[in-house]
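Given as structure tokens, the chain that follows is alone and in the form predicted alone.
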Amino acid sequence: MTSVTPAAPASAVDSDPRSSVRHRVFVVGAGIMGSGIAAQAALAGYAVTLEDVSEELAARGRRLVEEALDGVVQRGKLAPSAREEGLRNLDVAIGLRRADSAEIIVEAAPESLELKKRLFAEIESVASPQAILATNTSSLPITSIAAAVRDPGRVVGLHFFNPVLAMPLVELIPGARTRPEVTEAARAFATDLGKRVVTSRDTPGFVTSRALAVLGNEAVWMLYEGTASRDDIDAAYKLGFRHPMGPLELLDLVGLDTALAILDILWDGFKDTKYRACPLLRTMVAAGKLGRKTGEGFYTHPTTPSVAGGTA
């Protein structure tokens, strides 16, 4: 098979000890979301390959999986033996060379339509004709992503939430040409991971990102206008509405760049002024203050290596 990515030297990162195992999941993108999806699938007993474009990024993705599983063990939600079994189900790879053995391929790249279309064209060129091709997009039209492949009927949206191991929800979004059997297979996969599945039409932002965009953007506008302080805005949402996090805290978790990208997608799709991003949000993104992944957003966070590509 000819690889669609430059060949990389063989290494321990790129070994494939379970090439003959069925029910393999291939996750494209080893950032926050990709590593979380890989960890969840590995815990559910799937043989999982977590991919990125370099050995450094792929290895970092595995570390993210290990850290996520460690956190669940420390909270008493997972037995250490289950953690070890999950890690045995996981390997990492560089590029798409091993995607041909997967039954389910999940793309978890940054929220860019052109990037995702290019990736899906590459994925289709190496994937099994029977494989389901899923995207973890939080706002982009599934139909537009699927336009990049020869068989758009096997492309479907599976929108997981961060942190994947803790969040019980998955949004299922069929595109205009997604075949019914592909939709149902994707639903069965998400259910098998222990998730509650809700179905959305293929409209910009779907259900959750559309609602979150307005809530978060309005909070930023209130801060920008001096209506209330950061802490009082978040306290009002938590105490008044019983939200577990305030909207500004949540934006830091999601990533301010991701939130801005979603607002711009909604604006392009609906041309409704309620999706006009607050100038403060644009300024913070331009300054690199993206939230937890950069250590600074509306709040200051412990500094950790930045991992691009996280989505809500």
Ligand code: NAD
Contents of the next structure:
Amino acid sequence: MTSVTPAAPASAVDSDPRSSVRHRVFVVGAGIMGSGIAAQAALAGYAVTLEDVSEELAARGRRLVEEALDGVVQRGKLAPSAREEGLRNLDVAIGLRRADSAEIIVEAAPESLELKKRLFAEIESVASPQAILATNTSSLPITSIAAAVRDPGRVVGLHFFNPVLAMPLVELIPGARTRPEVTEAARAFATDLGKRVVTSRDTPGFVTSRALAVLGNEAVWMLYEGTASRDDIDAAYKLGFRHPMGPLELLDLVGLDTALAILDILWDGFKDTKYRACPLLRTMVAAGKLGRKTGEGFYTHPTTPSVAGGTA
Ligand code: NAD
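Next up, the form predicted together with nicotinamide-adenine-dinucleotide in place of the form predicted alone?
Every component of the complex follows; first up is the chain already shown.
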């Protein structure tokens, strides 16, 4: 198992060998998305610290970054030396303390407003006053998350896609009180990572999660009602619409818990029955069948969760 670097005292920051790198990025939550964002930023030359709540989860985050980079090397899109250099820019941590030296903090914890509000209040208490606080939320109102901090003008939505290294899009969502310079700094960061940025108003699900939630939920309803088999539903979307993945495959990649949370947030936000989650989705989440990250969803998967294998 890869060892976890212990938290550095503040005085050690100046002697950090990564201090020649342009900016320090602190990523909160080392799961599917946090590890992908960390991998992308480390490859772009940022000094990245990837954080989670336990040594085991932080170490798993590093493994996910390594796997993501391995996947890109294997596809011939990254030189092995660039992989090594990227990994030299990456550090992992337990807890938020080391967010104090970051200029950009990206939160990628689970999709819960209560959790994110608590986290942002904690992050603000540690972060430098100049740091930008970005959230990778798929669907929660940025303005509601920002309400948890003293300076909501520094909070912005920066929604990456899964798998981060393969997906060229980032959705940028200024909240009602986000300062324009914070929005522009977040745009510059995403652009520097090689992403195409689209801007959305701060409404539940923004553009992409709102579209995807309906598409995926409808596929689950069709499976639930016996309209067609799993494989035929996925084949219909792939061959009929040239989607690179079927919706049920995509739900397994996204995580059924995340997909359900997004639908519930859309329902809360719009009170429109088109966002009513299919009971099958709810039952599968209750049963722990979350997709790739737990090894079983609509399909079965190797047990190691991966951020590298998707093609969406
Ligand atoms: P995940 O479950 O894979 O990872 C979440 C990580 O956060 C876990 O490692 C967990 O241990 C950690 N965590 C939990 N509580 C924490 C805390 N208090 N402090 C620090 N870390 C904590 O989830 P994910 O799929 O990576 O989703 C993360 C965020 O990104 C969510 O807001 C989700 O909506 C969004 N998102 C997900 C996808 C996707 O395809 N999965 C795509 C775009 C955006």
